[in-house]
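Below sits a lone chain in structure tokens, taken as the form predicted on its own.
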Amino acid sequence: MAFEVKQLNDALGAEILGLDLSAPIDDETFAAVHRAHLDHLVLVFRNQSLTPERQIEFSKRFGPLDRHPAEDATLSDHPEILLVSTRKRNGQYIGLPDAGPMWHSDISYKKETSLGSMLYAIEVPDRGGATGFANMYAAYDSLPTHLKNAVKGRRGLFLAGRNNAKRDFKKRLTEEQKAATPPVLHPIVRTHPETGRKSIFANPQHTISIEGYDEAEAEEILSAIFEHCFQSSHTYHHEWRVGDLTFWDNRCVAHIADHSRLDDTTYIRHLHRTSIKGDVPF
């Protein structure tokens, strides 16, 4: 099943043209998609028409699925699908309206982190709501030597953003959900298990300190690293269209959502997210 790969940005990202994901794909086609994902880090499949079952099925080709701790923000009868949504029912958000307000890697706060995420656009606003993606390979490769030395061999303390009292979210975790996601230690710089390349894994939303440094030192180092990571030369910003399925590699990509219109009552952004389980970073 032939398809075309069109690069979207010098930093990362490619559009996949001519592939209909509503039907199963053969092993040869899947291998080519997998290769494109490793090469471009973010894939955009346009004009898709996916049932929840089909999104789950395609996601599972890459590995077992993970679940977000906010199980009350998932699709009824399909707990594998997180609702990234500003829709309300009886005055309450049905999903996470403010998912990803800071640069982050999905589920980086668990012991076993995420391989990748798939986000499928069902309803998007006429303006606003873009998602930014950052190439964390490139960020590491170009990181100044003094910062590389500062975090060499160091682990960061990761905590779910919604679990952090210092962060403000419209939908917070319950006490039970918080208890299920305690802080974990992961390398600041991780090695990709498939490509062998190094990337920055720390991120502003979920990384709160660095092992071996006091709070002020850690904050200074992390701030400098993040300022470097998210400069425009490392990023691509995706403007959503209905029917887009975007698949990114959480092991070497950070992302952020534009929530500048979140308090506008006319603003509707409704997407389905699946997350493929990864491994323990090293």
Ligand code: SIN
The other form holds:
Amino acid sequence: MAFEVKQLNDALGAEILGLDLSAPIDDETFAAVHRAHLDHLVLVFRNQSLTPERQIEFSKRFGPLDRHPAEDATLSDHPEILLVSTRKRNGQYIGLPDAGPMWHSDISYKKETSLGSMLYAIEVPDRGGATGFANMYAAYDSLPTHLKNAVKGRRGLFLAGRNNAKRDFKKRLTEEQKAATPPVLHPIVRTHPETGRKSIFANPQHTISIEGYDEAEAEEILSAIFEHCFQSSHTYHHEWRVGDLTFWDNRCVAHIADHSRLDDTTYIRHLHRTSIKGDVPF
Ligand code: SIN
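For comparison with the form predicted on its own, produce the structure of the form predicted in complex with this ligand.
Every chain and every other molecule in the complex is listed next, the one we just looked at coming first.
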């Protein structure tokens, strides 16, 4: 199956046009999609019409799926699908309305982090609700030498929902869900297992400190790194269309959602997310 790959932005991202994922794709097409994903880091498959089963099957071509700790925010009968949704039932959110309010890499708070996530847009608002993506290879390549030296060979401490205490999340992890995901250490500069390239693996939502530094030193270094990583020359902001399936590589991409309209009752944003299991970063 031939398809077109159209670069979206100088930093990262490509549209995939002319590929219908509602039926299985052959091995040759899969290999071309895989290559495009490694090259562009974020793929946007336009005009899709996907059942939960098809999204799960397509995601599984890349590896086994992970499950989000907030199991009460998953699709009934399909626990592999996290509902990223502002829809409510009986006055309660049916999923996570504000899954990613700060820059982060999905599941970076587990020992085995995520290979990538797929987010499928079923209902999107007329404005607002974009998702930002940052190229963390480029961020590493251009990181000033003093910051490279500051984190060389060091690990960061990662925690699920670290900022739940600081931020007014609409839906928080329960104490039980948090206890099931104890803090982990990961190298702040990781090597991609498929491309061999280095990237920054730290993010404001989940990375809370750096081993070998006291709290104030770690905070200062992390703030300087984040300011560098998320400058506009490293990022692409995706304005959603219904039928977009976006697939990003959590090993070398960080992302953030714009939730500035969350308190507007007319604001409906409803997406299905699957996450593919990855490896232990090295
Ligand atoms: C996420 O962080 O996985 C969700 C991103 C979004 O809602 O745009």
